[in-house]
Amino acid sequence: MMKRMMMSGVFALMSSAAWAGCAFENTVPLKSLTAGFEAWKSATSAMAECGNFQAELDQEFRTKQAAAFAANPSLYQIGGVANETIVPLLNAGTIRPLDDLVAKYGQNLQPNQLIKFDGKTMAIAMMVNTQHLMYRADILKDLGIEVPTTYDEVLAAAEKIKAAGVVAYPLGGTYKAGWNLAEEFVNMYLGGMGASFTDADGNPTVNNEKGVKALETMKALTAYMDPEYLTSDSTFVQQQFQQGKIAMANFWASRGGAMDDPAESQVVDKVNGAVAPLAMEGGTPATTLWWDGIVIAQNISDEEADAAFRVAMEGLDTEMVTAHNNDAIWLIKGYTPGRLAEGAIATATHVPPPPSYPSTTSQGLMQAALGNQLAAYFTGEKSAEETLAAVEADYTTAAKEAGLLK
């Protein structure tokens, strides 16, 4: 499904008409809680044109969203979610089905924007996202380095870049302890190694040869990163690129447009994208495919829900995309793929393609266990096997509490 979303989105035709600003004046006070990267800034700015709207942009939104939407009334009417972050809201029943609102106001939505669970539309996707290889094209060309296609080649290229001394650090990575580090492991283990996190009975299966190999590969990459990599999140890596401090990173496509922003980037037109590196011969790119979009809270009045959805549609329209084309790989009518989208598209259409990040309760628990335990390996506190054993123990406890394991 994610591959179809990606392909349909990037080749969408331009809409023949668009409203100037907002098509109506909103009189209902509304608030949203979303991530804070460029695509959300653009979408929520367009929503704000309707009036009576306040956007909270926070990269740590996932730590606040469940409690905020569980409040009655909900603290926000609109939420920004992705594959993973929608699951707790679904499980708690704090977001509402949208089919009636789609019928009323969603005439410009494309079918692949309708995210369904148990036959009900629970979210509206606005974009697809993935981590893929972003690199300084000028540096690789000057040093005679071919664009790496495997992690062995990434390491070899990093060694040459280090020897040349042209940047502070050859590599960047979203290795911040917690969710980010866990996602890097997911990319390497699930995407790159094609391994499973659980067996047929739901028991954890990460403490194995592939799990150790994934950690060892990740650790090898850190030798070419800023020594403070365990504090490095997406904004940190984006700034490293923009300030000319790094040459390569397996990085989010949603951050690509910022590389060409002359107001804050010193590397305009110098960063390109390519397929996420392979972790093993014949495997899939070592990444996962994601979507981002909006949900509407359950614990609000129908009047608020109606206004919230209508405002959200104004923020996810062709006019917004036309003005902010390069901020994301949009699924909205009017998107035209640019240079910085090429790597993400090539990653999604690779044969075989990388997997979509699983929208399941068990994966959410695994992500949390990984986030809690992986840093111990990178600090030298535990071996790879000890770390992965701790992940399995952590997951097992959580899965039993959630009723997934006996």
Contents of the next structure:
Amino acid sequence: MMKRMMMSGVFALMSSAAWAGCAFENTVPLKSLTAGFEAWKSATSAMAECGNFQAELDQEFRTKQAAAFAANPSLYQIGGVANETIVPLLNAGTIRPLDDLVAKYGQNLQPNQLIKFDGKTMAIAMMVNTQHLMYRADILKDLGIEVPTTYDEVLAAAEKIKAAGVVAYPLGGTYKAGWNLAEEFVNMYLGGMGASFTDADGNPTVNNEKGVKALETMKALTAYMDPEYLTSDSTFVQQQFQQGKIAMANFWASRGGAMDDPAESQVVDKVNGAVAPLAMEGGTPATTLWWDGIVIAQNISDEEADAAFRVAMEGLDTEMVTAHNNDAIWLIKGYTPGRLAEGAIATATHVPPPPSYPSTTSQGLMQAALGNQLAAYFTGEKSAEETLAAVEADYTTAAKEAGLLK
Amino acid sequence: MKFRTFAAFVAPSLLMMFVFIAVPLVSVFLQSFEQTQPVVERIEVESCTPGFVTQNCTTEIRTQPVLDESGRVVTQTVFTGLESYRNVLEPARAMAAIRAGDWSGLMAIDFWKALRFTLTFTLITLPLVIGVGLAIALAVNNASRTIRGPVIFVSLLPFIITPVIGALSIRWLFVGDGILTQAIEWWTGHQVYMFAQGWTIELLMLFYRVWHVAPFAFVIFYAGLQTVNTDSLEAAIIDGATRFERLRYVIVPHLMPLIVFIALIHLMDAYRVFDEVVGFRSEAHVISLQWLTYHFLEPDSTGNRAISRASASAMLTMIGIVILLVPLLRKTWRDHKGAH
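Since the one above is the form predicted on its own, can you give the form predicted in complex with the partner chain too?
Let's see the whole complex now, leading with the same chain.
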């Protein structure tokens, strides 16, 4: 209850009349359930132009999506998912393969928009998202600091910024205990060090030198953050940037647009993006690649699926992208990357590129175990090795319950 | 009252209690002894996800549930005995830590950490709520009649506020750049971070709960004070009893049944402390038993929920409340029998 009240806004957009913005008039009643950030607002309001369409935007959509799609008929025809949230739908078989529909209505799709599992197109991606280095260009320039490319350089730069005393805290970070903190560890461990979480049999393998190194790097960074960093989520970091309290953060590309929103931000045109810092020389950027996209429910009639896909395509068309160019790193034709997208694109196209966040059940369990246990290292209750051992124990218990391990 | 009439009045309530309390309780009890899991298979598949310009395709081994002909996930339920309880309590680790006298080792286990906080929270707030409630009641009772109404209204305000909203307001007031934190910093000249370490968070939680619940105790005590026998009070005054002695020997004994009542209600409520943990975002530092149950039940981002552990944790919470209530219930029972 609480969490939902705090972390999400639930908006419903209704449109009864078909607008000129849509190429056809939709007559089948359709509903969608997606996350609630800016890009989804843009996409779903473009879908609404076709008429008979109702969008539900909810940042906590993941708690109800699996159950809603498992109903017969499904409570929503269109779903918005990302790397990890597609997993429960895929596992339960409640979303349909889209290859036929793509052949029929997907002429404008780019080949890399098709998310494929086992050769079948299961989702259509609309944007990529990644955490990358966002920094106050003015501060770095004034202090004569080069844009950092590794975490050692980030720490050195943070020290200089701290000495100069130009901002309250040199660094920001999405270090809120739970999912956010786990994600920062995944960035460092899987992204930056290329280490793996499980062995071939599915047993956890996170308690190793690289895991310890990842934790130590993160802890070193926290010395330059607001001491309440264990409560700091994306919105908090965004506000820290907007209010000029921090100078650098490894932060989500989808939040970039907000830095230049004059209604909210005091640092318009001052924040730039760069490649996510490397955790080790010659490695990949310490981050993971994410996508957001749409899926179509299995438990609906073919006519509904047909209409839903057409409406979704109208929502993800060039017209929408030109109107909302800076809301996301769009994958859709007609997108021209702006200043704030440069860093994220440089991160995604870095050689070698950072890995995609794995769409697997075991990764979900690992993310939860990391989220449960990592905070104890940062509060000083446990050493790095003890913390990682606890992560492994937590993962093993959960994986056994889920039937992944014997 | 005739039995038939009595039964007709009570039956709907009993039915509701059976459906909404007894049945879920039994179901949770049974679920805590078994695990339902999907039948899974490991298959090698190629999956393709977008990079910015090109597609990233990787071949990976996926573990995924087996679906039956109608497209439903095949699940199996196995009886696991006390396995879930063991997973929650971690008795081996806990015993090892206790034997070694290693307090932080014991606190490294979620359940014991949550139990430690839940117990201290319950037992510290209990006397404070009763004390503050009684103090307000006495103050209002002695206030002049003209200002009594407004004073009662103001004292009741914290109780009217929705717990969630109250917890959030406290967080916003005391967070790093909150108004009250800024005021304290200006006053003391030191940087203050109330949410950066466990003990300050716990202090705020205690303060918030007492502030929120004391009005409830106040209302009950204030009602009780209206029935204090004035003859006894006058007799005490003639005997030369001081104000404190009158409170100690006349008023408190008279209010005793109400004190027990409030203690019962408060123990049950405080042991289920939850809103504070979520409202204050204190998961990293302070967790409670109720939060632990909720956390097990909450699906992770790929849809896994630890329902068996959640059931076990819920049962343990209930057992904890019962143990806490036993002394008070025995006292009430003895008084009840003595009265007849």
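The term rigid core refers to the maximal set of C-alpha atoms that superpose within 1.5 Å between the two forms. Positions refer to the first chain, counted from 1. On a predicted model such as this, the values are computed, not experimentally measured, just so you know.
For residue 112, the Cα coordinates differ by 2 angstroms or more between these two forms after the core has been superposed. Annotation for residue 333: C-alpha shift of 2 angstroms or more between these two forms, rigid core superposed. Once the cores line up, the CA of residue 347 ends up less than 2 angstroms apart between these two forms.
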